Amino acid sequence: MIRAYHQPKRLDDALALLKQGALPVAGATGLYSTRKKIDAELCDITDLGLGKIEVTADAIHLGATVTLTQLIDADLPGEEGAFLKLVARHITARPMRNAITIGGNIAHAVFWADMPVALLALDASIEIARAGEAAVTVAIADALKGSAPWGNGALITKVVIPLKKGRRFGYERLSRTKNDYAYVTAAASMSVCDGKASDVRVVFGALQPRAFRATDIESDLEGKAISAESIAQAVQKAATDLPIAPNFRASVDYRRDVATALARRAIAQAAGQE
């Protein structure tokens, strides 16, 4: 049941509710597709000003209502930006794309979210906010490891994605369908320089209930020569330990299977090998 709706102009008031207990929302995706029975007071954070996209000379700033719409739509800078957009295009369609919000997407926590993928491949960070304290920002990294920093009266108001010159990007999803929910997603992110790759990162989505990096195929890929048979040898090295969550819609043993074939593709992208 939901016992009272407010739409606070201010973020301070909206912040002082959902101390007291409300649940915020936005494009209210989430709420609508739960299981769980709702009985709460609902804040709706869209007339907070968190709809902006901002560029400076070192990061993409997305507020956290700014919709995938919105993203996709959106000139960005770099490879950043053009893979966050690739990214968007690929959840569900277009009016649904105009609801989901950045914010909601990382706060909803489900398995299947595609955009925690992407922004741990993209080292992002988010900003944090709670009545009376200052806002704090916490590396995507580290918010998706153990108990979530948002809820409880916290609020996720801004995600900051740095540029970095030369890094490039690789994305895969499979799904049965464009609009359905992913088996598996991978993406990953380095830069290459005279062959050698630096700064990797290898994520998985939808095989646990959050996006998790492959950091055992990272370390081998790092600071190495790149090439085809690294990168395989890489992923199938990881392949038999990667953590996979039972899921009704396809066996431990086919989605393993998948992602491995998703990470070396991806990992090929981002290295040029593609």
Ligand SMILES: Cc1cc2nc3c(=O)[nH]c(=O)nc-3n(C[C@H](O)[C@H](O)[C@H](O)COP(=O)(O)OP(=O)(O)OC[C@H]3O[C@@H](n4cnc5c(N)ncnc54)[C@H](O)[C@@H]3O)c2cc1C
The other form holds:
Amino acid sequence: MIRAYHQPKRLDDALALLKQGALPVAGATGLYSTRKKIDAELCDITDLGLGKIEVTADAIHLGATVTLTQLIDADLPGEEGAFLKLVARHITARPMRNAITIGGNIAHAVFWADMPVALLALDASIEIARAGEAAVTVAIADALKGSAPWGNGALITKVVIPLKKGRRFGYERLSRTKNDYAYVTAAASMSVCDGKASDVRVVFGALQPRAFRATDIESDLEGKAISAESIAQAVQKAATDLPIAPNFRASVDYRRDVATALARRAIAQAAGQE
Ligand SMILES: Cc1cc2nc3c(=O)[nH]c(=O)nc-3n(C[C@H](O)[C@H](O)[C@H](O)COP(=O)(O)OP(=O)(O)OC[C@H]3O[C@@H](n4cnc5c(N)ncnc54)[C@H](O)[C@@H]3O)c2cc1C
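Switching forms now, from the form predicted on its own to the form predicted together with the named molecule, please provide the structure.
Full complex below, order starting with the chain above.
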């Protein structure tokens, strides 16, 4: 039961409501489609001024209630901007993307969520606010491990994507239909200088409840000459130990095969080899 619906205009008022136990609601696509019973007051966060995109010399700043459609339609700089738009375009259909927010996609924390995969490859960080405390910034890589820094009164207010010269990205996703949840997603990013890779990130989504970085593959490629063979070797070596949670969509073995193929392609794209 929704006991009350609030739509504050000031962040402090929203945080005070969350402190008293209200649940934040942004695009509502996850909250209203959940099978869990809602028995709470809701705090709509879409009128707090958190729907803005700002670009500075070294970062893209996304307010937590920026929608996927806003992202796709925005003039975003660099390879980072192009990558964010590419990933957002793969998520469900436009009417849904008009509602889904970047903060909601992170906080909803479902295994098929695509933006956390992209944000890990981008080395993004999130800003967390809580009533009566100074806002804190947490690397998305840390936020997705262990207990989430949002919830229980804490709100994601901003996502920050650093702009780094020379970084390139790759992204692959397999789903049954274009609009369906992914069986597997793989993303990669790196800089290549004189044929050698640095700052390598390799990320998988839809294999575990949360997206994760494949640090074994990353360290195998870091600082090395990058070729189709070195990519295939690094991915193959890590394949048997890839943590894959069973789900109803497809077998673990099938998803492992798909994950290795998609990772190879995503890494090759980031390396400029496809
Ligand atoms: C049919 C369908 C298909 C979908 N397909 C995909 C897909 O393929 N890939 C994909 O990535 N997503 C997909 N989604 C979207 C995804 O499952 C979630 O519904 C969506 O990301 C939630 O975002 P929202 O803004 O609507 O959040 P809401 O539904 O408003 O909130 C979701 C949860 O996050 C909390 N929350 C929201 N904002 C914040 C915040 N700023 N800080 C802290 N907590 C917050 C809420 O309290 C709630 O618990 C799909 C959704 C549907 C309904």
